[in-house]
Amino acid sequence: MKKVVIVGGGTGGTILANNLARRLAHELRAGQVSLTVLSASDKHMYQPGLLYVAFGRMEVDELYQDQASLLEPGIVFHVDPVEKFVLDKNHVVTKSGKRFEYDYLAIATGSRAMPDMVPGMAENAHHVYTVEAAAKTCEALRNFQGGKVAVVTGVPHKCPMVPLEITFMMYDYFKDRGLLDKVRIHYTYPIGRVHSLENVAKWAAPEFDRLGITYETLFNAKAVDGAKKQVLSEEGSVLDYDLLVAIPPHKGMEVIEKEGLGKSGFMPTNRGTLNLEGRDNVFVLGDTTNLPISKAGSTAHYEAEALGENLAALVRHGRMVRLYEGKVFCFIEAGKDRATYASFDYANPPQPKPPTKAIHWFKLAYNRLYWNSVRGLL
């Protein structure tokens, strides 16, 4: 019997299952092919929502759902979070101590934001990346009356939109409450231009300028003191603010770093095949990867479809047929009611479109349809 192990059950880990399970359906059932998905939670959580909870757009309870529901008839599902990676022996030990070997392993970990990599960037921002720091960033925006609203980003970090997303829709939700000539908005980016990737930058950037949003590049945190106010970059300039909207830096998540698997808990990835460099079966997707690509979901989605049609061809022809292309697609909400979006690959870069009603509703639509496309069905 072949053996595949995932572990992780996110949105890549997830879609990577059910894909695979509907792939070698007939082995399943032959009892030819075992498929166990290993996650540290019950629950699957829609992380971009709670950017939508942060403007109460959206309730907690709508970001979850049970785990179990999510994967197809055949997928073995443990809430077992693993703990040890031993690669040179096929086989990974969980938190409770149990063994499970594979012939072919996915690692599908995620990410986390650090706000403690800048310090008092955790006491004094607000972000948007769990459900805690959303509910806070909604009070803090509920309760703000007038000032200066500086949005700072760190790197890497995930949902790659996220600082022009948080950035717009802050305006919008000013100008619904009629605040507008009390409000400043500031933006900074670490890197020359207001979005790494450039077409994204060249059309935020005058999008910016209409609206009257100031900003500034080349402008990496390195510290945040509250008592003053403040945000001091590491370039030596010095950032005033009333109200600190953070993008916090991101790592890979600890027992990768633990494990010594990767700078940061990012894992060394083959960019075409997914394996982990210097090893044939076992593979990495989704933000676990430390791919020069965008953090996203859509990511995730489209490294799963690769790999599982990879993973199936390894199990019944003991050969991969394709290769992942970097093909990622990202919604950018700007404002309340209206969206582009980014769609690219590793040799196509994003041409964004002007925005739309159509589209912004076309992902609140997604939203709801999340659920059937880590399903697998879209």
Given for the second form:
Amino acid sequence: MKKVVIVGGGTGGTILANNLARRLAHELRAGQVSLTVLSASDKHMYQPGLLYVAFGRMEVDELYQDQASLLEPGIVFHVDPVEKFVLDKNHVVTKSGKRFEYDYLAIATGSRAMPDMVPGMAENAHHVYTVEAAAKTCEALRNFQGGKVAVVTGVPHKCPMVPLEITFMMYDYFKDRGLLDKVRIHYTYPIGRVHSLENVAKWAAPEFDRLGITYETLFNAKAVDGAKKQVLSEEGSVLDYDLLVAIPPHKGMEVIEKEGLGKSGFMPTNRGTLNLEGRDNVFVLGDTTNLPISKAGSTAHYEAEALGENLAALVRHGRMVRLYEGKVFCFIEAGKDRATYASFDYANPPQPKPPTKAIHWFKLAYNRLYWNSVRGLL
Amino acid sequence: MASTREIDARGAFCPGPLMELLAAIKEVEVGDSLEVLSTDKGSADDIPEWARKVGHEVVETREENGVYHVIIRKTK
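Could I have the structure of this protein in the form predicted in complex with the partner chain, to go alongside the form predicted alone above?
Shown next: the complete complex, the earlier chain at its head.
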């Protein structure tokens, strides 16, 4: 029997498991293959929904489904996170002490916001990367009566459109509350333009100009002084704020770093095959890779599809059939009721179109359709 | 002993070569170097500009067969 073990029950791990269960349905039924998912939680969270929670447009309970309900029959699921990766002996050991042997291992443990990496950020900045933080941001936005709003972005971070989206959404939020004449929004960004993607930056900068949102590039927060309400940058500038909104720097999961599998919890990964470097039967996907591409649900989704095809072919024929081509698709909310998108891969940059209401409504529909997407039906 | 770490950011549109450098520079020691490989001309200009602004040493920038190599030494 060939054993496939998937570590992580987020977007990448779940789509991969369901993709493989369909491709290997016959082998699963015949007992020739086993497919096991090991996760830290019995719940699955739709993480992009946290942005909407911060603006009071989604409820927290809308973000969750039972993980077991999302998995195809035939998949063995345990809420038992992996604590040891014994790659030389092809097995992992879980928190409960159980040992799971594998022929093929896929690691999709994800990443987490680490506001503590910037002194003062955790105590003084609002963000949207946990349920608690999104709820606090919602309250802070609701209570805000005017002043300087500063947006700072740490590196690396997941969901690279969030800095722009939260800025545009705040603009409309304060506009609807009749506060625009009392609010000044100042956006900062770590590199020399307002977004990583050049074409997105070319669209967003004139939008900021049109809306009166000021911006500063080459700004990397070094520390936040809560008493003075200032952000100090690595580049030497000082930014005053009344309300500070941060996209905190991220790390991969602690277990990856602890096990010596990758600096900052991100694992060295082959950009085409998604193999962990130096390991033929171990693969990495989603935020856990160190690939120079967006840490986003769509990245995990497209990687899972490529890897599903390859793992099924490896189980059946002992060889891979395709390469992951670096595909990413990101919606970009451009306010409360308009959106655009960026679609790109390793070879082709995005060409974002002007925002429309139709794309915004499609994004809102996708917030619900996600549950079909993660089941592998979409 | 000081080492050089390579960051292969060829074809990296998002987050892009400078973002990769910003993440990696936190993980290396003072005195270590980082060599960024990029196919994006903009980052070949952005990376030295950022390094000079922050005070890191720009060791070398060169182009080979359409790939930009930018080497930065962490100084603090």
